[in-house]
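This document opens with one chain alone, in structure tokens, the form predicted alone.
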Amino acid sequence: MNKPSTRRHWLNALCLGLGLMGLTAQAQQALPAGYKAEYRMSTVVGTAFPWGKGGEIWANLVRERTQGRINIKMYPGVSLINGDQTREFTAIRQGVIDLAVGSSINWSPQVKELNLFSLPFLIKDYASLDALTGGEVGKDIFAILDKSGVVPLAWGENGFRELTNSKREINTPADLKGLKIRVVGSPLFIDMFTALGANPVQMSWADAQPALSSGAIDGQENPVSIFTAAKLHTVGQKNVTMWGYMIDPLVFVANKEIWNSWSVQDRDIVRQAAVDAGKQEIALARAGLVETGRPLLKDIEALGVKVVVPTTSQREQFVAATRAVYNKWKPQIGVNLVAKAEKTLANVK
């Protein structure tokens, strides 16, 4: 007695399935020739951090403004390359990654000029960074990135890198003696912390947090937005030194083959979306640090963390201790590029 009903149910299900297949086929046909259904974006951290949030904003703006022609999926934790931050730039050139919001530090092993931003105590404030990225130096860096095999689209910002540790307050280089400090995979950072008397330990960010928790390392250096989002006070980081020794700009980029597969109209949309996302991301990265009284530092102190701001004379001791590193790396980065940056910064009021 139930057979006709069962047959009708089966036929309805079949029609529904065929209808969905038809819609999927129509959606695929709607994509311009050469476009992929999904593009892969790499970031080191997720959306709890300004860096990852910038990537999310970019992806959403592109999807909205292209009416879904370009659909971007984020892969935080540099998961497309098993968490190896220093391989990200090469993976973009090779097409393993389609788009990225990447760190100038992480890409500096492949593009030596990006070490400019890591020169110790070159860039003293946000106005100085903006003068570099928004001027001729920024244009030069983008031209170098383009020549190196990617399409640079916009600047973002990870922030000034501050020092944290579980052992003691750091006011002068002498206080760093013997401390095991996690650093990124850049030889410049090894040189810098060695010059300061510390014991630099190179490891990925994914490995750093458990190493801090276990006490295998004593400290690390990162923007305070990373400190708060990653809750580093819960892994023994009870001392923060706001020395602002360098800043880490981010770059929004695309793989060249992917870029060339899009129409001129869509390229313009993706570029403008990157610029807009970059501005929003920079505002997030600076939140709590540019307002009067720097409220973010008060939030950190409320967690039971000691925040130290070195005096001018104390900061000069760090500058003097790392000057040989600055001079060593200047010719490796490019004397002309560094000189242009120094001249630009000398005119910043």
Ligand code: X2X
The other form holds:
Amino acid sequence: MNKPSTRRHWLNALCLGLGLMGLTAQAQQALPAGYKAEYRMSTVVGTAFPWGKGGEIWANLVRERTQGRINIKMYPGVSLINGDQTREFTAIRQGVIDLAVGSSINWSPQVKELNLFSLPFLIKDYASLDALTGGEVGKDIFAILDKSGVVPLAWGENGFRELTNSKREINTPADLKGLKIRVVGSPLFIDMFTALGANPVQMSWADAQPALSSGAIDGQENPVSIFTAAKLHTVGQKNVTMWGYMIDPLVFVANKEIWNSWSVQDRDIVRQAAVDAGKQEIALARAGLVETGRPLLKDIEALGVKVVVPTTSQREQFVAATRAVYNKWKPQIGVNLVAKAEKTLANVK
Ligand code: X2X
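The structure above corresponds to the form predicted alone; please give the structure of the form predicted together with the named molecule next.
Now the full complex is given, and it begins with the chain already shown.
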């Protein structure tokens, strides 16, 4: 019945199978007990953006420095939660996401203190943000994140959020009147744009791009690094207003259980890699905006986009129009935390 050649074939297959099982077992043995073969990292945007690049740098540094013990796979587009960026924080806490580089805005529905960074016209320049994240306020926020159930590791940056639209130049609140502006998840943004006379529409970043393309909405607000990488000029966004009304920092975090499953040595590696990646990411986020003449703005104008910078008195009109929103949100964020931030900022040169 069984010809010798067929028997040999089965024997070979059996040996190959056993060999593979042995190899898999070996690979598993190489990992310390309790380590997963792969960890899932969430970001909103991919590696074409400073934010996604920061995630990639972090994952690569961790893989190299742990000799592959900790292997991180990126899930841009917040794909682990079907693009619903306002659920990211909960998903990290619950372990649906192992690691993340996330925006303070997207996590602020769960961590109300993170709305601090979204207070209109509070943080006026990079030195001001650095004074907050690098000082007592930054420590307080990390302690709050820790208490909220994640392990905060390092700061990154999305950037100063600028206003763009398809309709007209916007220099004052009057120019915004009636425009449909897409805003992100925190109700603070609905308050701000309502106060400015616009018609704010809350939607995810994934939904915003088709909505801009179809003209269902007129405008949006995001850092100009997002504008260029997402090519928003191709979806009708022909006007940019450099009003710098707020800046959203990013935070590199880990799920607590995952964190505790690692050796102390590996935790140090992951934390230091986050700090190093965060520094590089912040430099990428600021590229073209910190050099004299802000060369990135010239690049945007070269795309056929009109870039305006409100004068001091025009800017004052935006500040005045949103002051009531600032005052309404201060107690919701925490009077002490906001006062501490205001005091720190008053001392920034
Ligand atoms: O949705 C946005 O506007 C974005 C990409 O900037 C954030 O995730 C906060």
